[in-house]
Structures are given as C-alpha cells and as structure tokens.
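There is one chain below, alone, in structure tokens, taken in the form predicted on its own.
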Amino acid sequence: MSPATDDTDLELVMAIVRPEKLSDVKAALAEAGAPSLTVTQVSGRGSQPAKTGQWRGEEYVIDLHQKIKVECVVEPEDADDVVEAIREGANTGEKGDGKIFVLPVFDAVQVRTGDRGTDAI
C-alpha cells in the first residue's frame, strides 16, 4: 500500500477541552462545516491546578483532570477555520480550557471503499 501523493496531504486538528464544553465545540464545528470528528474521554495535567481531597481520613491529590479529546482530519485550507471554531466553542477564559494541536496526516484510507486522501474524509 503506497502513501498518498503530495496533493492529498491532510491535517489532524486535535484538541483537549473541558467535558462541559463538548456540546459548544460540536456546534461550532458544525457551523464551520467540519465534515467529521472523533471524541475520546482522556485524563491529563497542564496549567490547571491540582485539587486535594480526603477519603477515609487520608488526603489525596487529584492532578489528572478529566478532559475530552476532539480530533478532526481536514484539508489544510480548512484547518484554521476548524481551530478557530474549537477555540471559540471551548473558551471559558479560565486555566484548564485546553490546547489545540495541528499535525500533518500523510494519508487516509476509507475502510469500506478503499478511497484515499481527501476522498477518504
């Protein structure tokens, strides 16, 4: 199986956001015309401060916060619009709002049809 040619390069927009902002992010992506997305529950640590709690008299630290990872594979010319849609949908102005990453995707293959590159998304 050979990789796609240069004219089918794609980008993966991957965002880590607050769980309670998922519906806002989905709505913003739909408005921006993002064709599809994948959502995963994740845990992580960033600039959001750790929390302490007690259980059975023992103090413990919660330093991994529950987050949502949203992934969209898009054509390069659409990546900025998708990033801005996610940023607007996820923003609360507080620490812990999340991060957005844009990565190159060298190929995509649709399992059902075998379509490759932009035809696969």
The other form holds:
Amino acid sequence: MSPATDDTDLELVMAIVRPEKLSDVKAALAEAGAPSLTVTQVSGRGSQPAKTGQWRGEEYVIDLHQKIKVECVVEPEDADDVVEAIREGANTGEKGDGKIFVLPVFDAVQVRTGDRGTDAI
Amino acid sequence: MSPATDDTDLELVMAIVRPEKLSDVKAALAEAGAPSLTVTQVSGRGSQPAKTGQWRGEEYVIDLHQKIKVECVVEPEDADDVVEAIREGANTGEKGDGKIFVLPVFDAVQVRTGDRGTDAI
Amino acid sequence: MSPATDDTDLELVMAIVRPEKLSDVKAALAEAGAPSLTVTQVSGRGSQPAKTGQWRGEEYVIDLHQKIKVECVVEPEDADDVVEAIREGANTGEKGDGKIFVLPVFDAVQVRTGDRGTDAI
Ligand SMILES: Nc1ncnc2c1ncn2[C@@H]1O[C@H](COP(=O)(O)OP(=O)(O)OP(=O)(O)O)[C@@H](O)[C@H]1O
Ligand SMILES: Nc1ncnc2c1ncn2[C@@H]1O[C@H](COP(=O)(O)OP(=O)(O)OP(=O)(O)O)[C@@H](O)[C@H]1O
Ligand SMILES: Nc1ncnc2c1ncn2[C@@H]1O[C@H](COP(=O)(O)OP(=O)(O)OP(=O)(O)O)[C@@H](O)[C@H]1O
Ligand SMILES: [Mg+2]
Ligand SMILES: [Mg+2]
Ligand SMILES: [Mg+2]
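Output the form predicted in complex with a further copy of the same chain next; the form predicted on its own has already been displayed.
The next block holds the full complex; its first chain is the one shown before.
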C-alpha cells in the first residue's frame, strides 16, 4: 500500500445527521444504489452557542446534541450522488441538520473473499 | 501541516468486524506487533438485503447488524500486515464477516510527550 | 469530487482522549476559535501491555480502556492550533493521555444550506 494519492481509488462519505432522520437517509442511499453503510451514535456541536437551561433551580448547559454518524465507502464517481442522497434524507431546513465530509481512501478489503479495491465495496 | 500528500506518512486501517471476533482480531494484531487500537461499537449493513421477521404477529425488518469498528494507525510499510492480521482474526467464511478500509493520515501526535509522526504511534 | 490531493482543502483532527478530560478539551477548542466537534465513546489500548487483576479469586485482564474520540474538521491553516488546543486540554503527563491524528478531507457540505468546502465548516 503506497502513500501516493494516485492510489486513492475510493472515498469515505462521513455524515453527521439527526437521529430521527436516519431512516430517511438509509432509504435515500438504498434508492441511490448505495445501500452499504456503517452507523455510529455520536454527539456533537456545530456553530451554535451552547443552550442554557434550569433543572431543580440549578443552571445547566446543553452543549452536545445526540447525532448519528453514517459512513459509506464508495467509488469516487459515486461520491457526489451519495452526498446528495444523504443531504436529501437529512435535511429539515432547521439549524442542526448536520454535515457531510468526504475523505480519501487508499484501499478496501472484503474479509470473506479477500477481494480488494472497488471489488470489495 | 500541509495538505500535500507526500506528507502522508501514516495510514489508518479501519475495520468493521463481527463483535464475537474482536478478541481474535486483537490477538492477531498483538501477534503481528501492532497492539495499539481504538474500538467503537457500530452497526451497519453490507450488500445483503434486509432480513424480515415476525414479532407478536407484527412484521419487522432487521436492517442493521451490530458490528465493531477497529482502528489502527500504523506506518505505511506495516499496513498490509495489519490488514492481513485483521482479516485472519475476523474471517469465518460466512457473509457479514466485514470490511477493512485503509485511509491516508498526515500526522500523529502523542499527547503525553508531544512526539509526532512515526515516533507517536 | 476528484481523488487528486490538491483538492484536499480541509483536514480532520481526530483525537483519542481520557473521558475526564473532555470538558477541558472542549473549552480549549472553544478558546482556540474552533468550537465545532463530534464526540464518540470508544475504548482502546496504546503501547502498554494489558493489566491483570483479580476478582473473586479469578484473574482477569483489562486490555481496553474507556476513551473519548473527538473529531474536528478544520481548515489546514488551523489544524496545528487545533492539535495544540486538544493537547493542552488532554494532557495530564501520565501514560494513557491519548493520541491525535490528522487526516486529509476532500470536501465538506452543510446539510441545511448546501454550502461546500471551507464555507461548510
Ligand atoms: N467542523 C466540524 N467538525 C466536526 N464535526 C462537526 C463539524 N461541524 C458540525 N459537526 C457535527 O455535525 C453536527 C451538526 O452540526 P450543525 O448542523 O449544527 O452544524 P452548523 O455549522 O451549526 O450548521 P447549522 O447552522 O445548520 O446548525 C454537530 O453536532 C457535530 O457533531
Ligand atoms: N461500502 C461500505 N461502506 C461502509 N461500511 C460498510 C461498507 N460495506 C460494508 N460495511 C460495513 O461492514 C459491515 C459488514 O459488511 P459485510 O461483511 O456484510 O459486507 P458485504 O459486502 O455484504 O460482504 P459479504 O457478502 O461477505 O457479507 C456492514 O454491516 C457495514 O457496517
Ligand atoms: N496507533 C494507534 N492506533 C489507533 N488508536 C491508538 C493508537 N495509539 C493509541 N491509540 C488510542 O489512544 C488511546 C490512548 O493511547 P495511549 O495514550 O495509551 O498511547 P501510548 O502510545 O500507550 O502512549 P503513553 O505511553 O503516553 O500511554 C488508546 O487507548 C487507543 O484508543
Ligand atoms: Mg448548528
Ligand atoms: Mg454482507
Ligand atoms: Mg499508553
């Protein structure tokens, strides 16, 4: 495995979305022909300042919101469609809808078959 | 930190494996001389269609299976051995055994010492 | 989205830190002007050998320690400051303080607005 980037023939689309939009995101990905994905429960904050509340007379700060991370490793030529599908599934128009990041991936291996590269995803 | 890829002197091996194979994967990595790793509980689906079941007369769909993500940042020259060790530990020969992805990493820092690059992993 | 690395105009700073240092890390990031982050509960091991203990006469091995993963997507020119802020927040001087990795990111999209690249983070 070489560190040179012309070997980068896959991409990781990593999205942070609202938990209640996960099933819309999954449906949009399946419809776009990219059903494979990995899901992680995360929390986070974007650019909004922390919200302050009161509980039993004590002030507290909610600064991390529950979110879901969705990761899809895809061929580069499919990455834009996958990003668009996730955006359609995740969008409510309200602040907090999330972010989508695209990272380079050098290689993929399917454990069962040993297939590599685009054959492995 | 420059975005140029000739600065990429580390790699992230990210594997999604069966929970019940985690200890075999850890053993295989230790034996390969690469014991450091980060573990995350995830769920996901690969290329199989969702499974349908019945519960109290209601139909339901299992579409996400519990998996474990194992991440190891290694020197590029060790990445193939690390991938092979994970594959050996994770393989059962059945569908659902998982995937291994390899991503470029620009730099690493050890918090305690401030060491960077290959000295930090 | 092209796989060429001169398109890489963002970076992912991924840190694995002690759970009890998360609030110091968040404060250091906010102070450094980089408040956005995603947090995941993980476990892991570094270069220390597993610790052996006794419980009701049985020997057991603690080989994975609870940690927190903090991820921040930032502009490349800010990556060093973000790494330094995390290090300051996470450091106790004891073994197990953690690691910080920096990965290339091709692109970012803000779900609500559709903004891309540096406008999206
Ligand atoms: N730069 C970033 N790095 C890492 N994670 C991020 C970043 N920006 C956002 N996130 C993750 O995405 C989640 C949702 O972010 P959010 O949609 O609130 O972004 P925002 O920039 O505040 O946009 P909006 O104004 O639409 O709310 C956050 O809770 C966090 O988990
Ligand atoms: N392209 C992908 N992107 C992100 N995660 C993936 C991808 N493919 C698989 N995964 C993750 O790996 C897990 C295991 O996948 P799995 O082994 O079922 O892959 P598969 O392609 O269906 O191969 P097999 O036919 O051997 O089952 C999934 O549950 C998911 O978490
Ligand atoms: N090479 C690595 N790849 C992936 N995760 C790592 C790696 N090294 C460390 N980690 C993660 O960081 C956590 C903390 O590591 P730790 O600080 O113990 O590193 P270390 O190399 O043992 O340094 P120290 O001697 O300061 O303890 C681990 O539990 C693991 O989750
Ligand atoms: Mg927001
Ligand atoms: Mg499968
Ligand atoms: Mg250690």
